[in-house]
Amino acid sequence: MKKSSTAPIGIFDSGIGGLTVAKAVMKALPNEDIIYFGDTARVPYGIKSEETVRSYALQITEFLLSKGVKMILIACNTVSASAKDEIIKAAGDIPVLDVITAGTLAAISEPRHHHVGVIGTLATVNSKAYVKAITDIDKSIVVTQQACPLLVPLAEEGWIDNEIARQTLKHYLEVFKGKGLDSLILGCTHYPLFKEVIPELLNGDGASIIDSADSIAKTAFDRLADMELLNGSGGEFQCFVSDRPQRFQELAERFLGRSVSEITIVSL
């Protein structure tokens, strides 16, 4: 059965990196209602087994699809690399999306990609999903990664552009230096905070910026443009989480640029 134009759609993260996913949706689709699950009690996934992450992912999408969602955003490169291909069969018709395939094509699209570089978590450089991911499509690309673990933290501090983090992504930047890098992916939701100050750390290589939240969203409006199913009045934003609702409100409205007035705990 053909979902309704004014449905919303689904966008999920294991806490509050997701929402730079929910953001860039919010820009490029002003009017569609958005519902936003935080699973904020059992956050981080990237230290828990795939199992424990594909049992936790199926569990959202269960509360979504209750929700009557027409799309869901996988906004968690842990569950992408995990459990995309379990969420599509749990989702049947509803579209699924996640952002490592959406970071993939957009970087293999650039017109110069023949290196293609990814920071991320330790979890997401680990499961090497970006590696599998662009060479699937083109072996001879090469992919270089760095994983950034103290990234998360400084963004969650709302550390983005101090000397701290500045001289934090210059120390995990240098791996590219001089390696004739045509893209770089940042492969966690938290990095797009980032997206200024990378390119100059970067000294001018001339390497472009693959910001999976902006490639899913333009994917989110393409696809639904496809299926006919664009909403024209809507622009509700709904936010979900598992624990720690004030905690997240304070981490969301920075991340958001915006106020967020209701914040519902769920019970999965």
Contents of the next structure:
2 protein chains.
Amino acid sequence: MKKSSTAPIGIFDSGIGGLTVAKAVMKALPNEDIIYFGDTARVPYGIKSEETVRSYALQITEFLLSKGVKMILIACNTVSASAKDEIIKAAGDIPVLDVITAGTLAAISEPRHHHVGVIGTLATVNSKAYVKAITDIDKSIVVTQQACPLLVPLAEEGWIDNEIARQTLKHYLEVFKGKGLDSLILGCTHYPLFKEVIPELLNGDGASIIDSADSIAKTAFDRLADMELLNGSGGEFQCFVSDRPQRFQELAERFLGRSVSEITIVSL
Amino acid sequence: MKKSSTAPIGIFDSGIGGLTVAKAVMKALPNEDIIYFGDTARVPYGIKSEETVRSYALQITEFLLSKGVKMILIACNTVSASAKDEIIKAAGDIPVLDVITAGTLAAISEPRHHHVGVIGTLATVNSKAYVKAITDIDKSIVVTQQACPLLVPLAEEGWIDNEIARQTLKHYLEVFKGKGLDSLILGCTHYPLFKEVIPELLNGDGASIIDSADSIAKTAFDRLADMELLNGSGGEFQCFVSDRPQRFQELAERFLGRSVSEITIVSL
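Same protein, the form predicted in complex with another copy of the chain this time rather than the form predicted on its own?
The complete assembly is shown below, putting the previous chain first.
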């Protein structure tokens, strides 16, 4: 059965990071209703086994499907790396997009893409998910990864462009200096918060910054347009979390740059 | 039945932070065998409900009791705040010490203790566990708390005294400047790693630094001596974790300042 164009888009993440994807979708698709799920009771996923991550991701997928979503966006790098295929299968004819595929395709679509950099959490870097996704498409592309464990806590503390954030970023980005980087994928949904600061700290190389939140939002627009499922009359944003709505609200407003009124706790 | 003096001491934490307690115990009680449990699969506890934390803590207590420990040290501030009474009950005649009680008693034993500072994670600060523990003993004591969310990731990154660590600490400690602080409790088991840097950044106030790892180790020594349970012939260190022994080993060696050979994964 074809979904109605007025059905919401489902977006989920292990916690709050995926709100950067929600923000990008709000910008690219302002007339869509969005249902966001953040698994705040079980964050972080990166330290859990693939099996556990898959079972959590499938629970959330079922939840979003029960809400009648017309599309699912996996706004979590760990889930994208380890549970994408299972989610696609569980979602049936509902399209599923993920941040790793979106970021990879965006990097490869750049005019220059011989050397791609990836920054992410320790878990994402260790999983080599971006390296695999990129070299599966073109083996000749060189991928340089750098884990940046402090960026998530910095983003959550709201230290986005102070001296501490700049020094930390400078330290992490040092590895890319003078290496002729063509693009840098922000391989963690928290990192778009540093998007204004990163280019000047990467200076000299002129690498494009690939924000997978923007990339996945653009892909969502294209896919919904193709399927004639664009909504012209929505724009509502509903948040569901598995724990602590108070802390979530404070961070959500920082991540989204707007107030968030409707936050509901659900137990999966 | 009286425990044998050669029985091991059990120490546990939600993850690796409690290793600072293990290190302090090794120093104060070099001839004791130690069994450490780090719940690395379920860390962090601070974002979980009290009920969940209690059930995890009781599982670990049962595990340590099954290993025949003669004493249990709760090296986790979240567990100390929310599950201490249940663990004492479950442990029967095996003495149970916790970092919050140890830190509180150490601060109150200082010659000057009118104004006590506490730094900790967001969860510990929000729980007000130290404030309650201190004011339950002496209502006239003023307690000033400061959450320092970046210190755990800094410690795990190994950035203990570089410029980023110093600037971050300076920022967090600003709240105590010129307030006539008598002592500052390091209310998170990761924080003793910053013990060398903190005094100079708190300068002027001359506050004593209360390291609850040292405090609990000292209490453990006194209690074992009282009970005539000091070991004269041990010194072994065994580690059990619930996930990822490799990352644990790397961090454990940084935290302990020595190599760690025996790490076993257990599923509780």
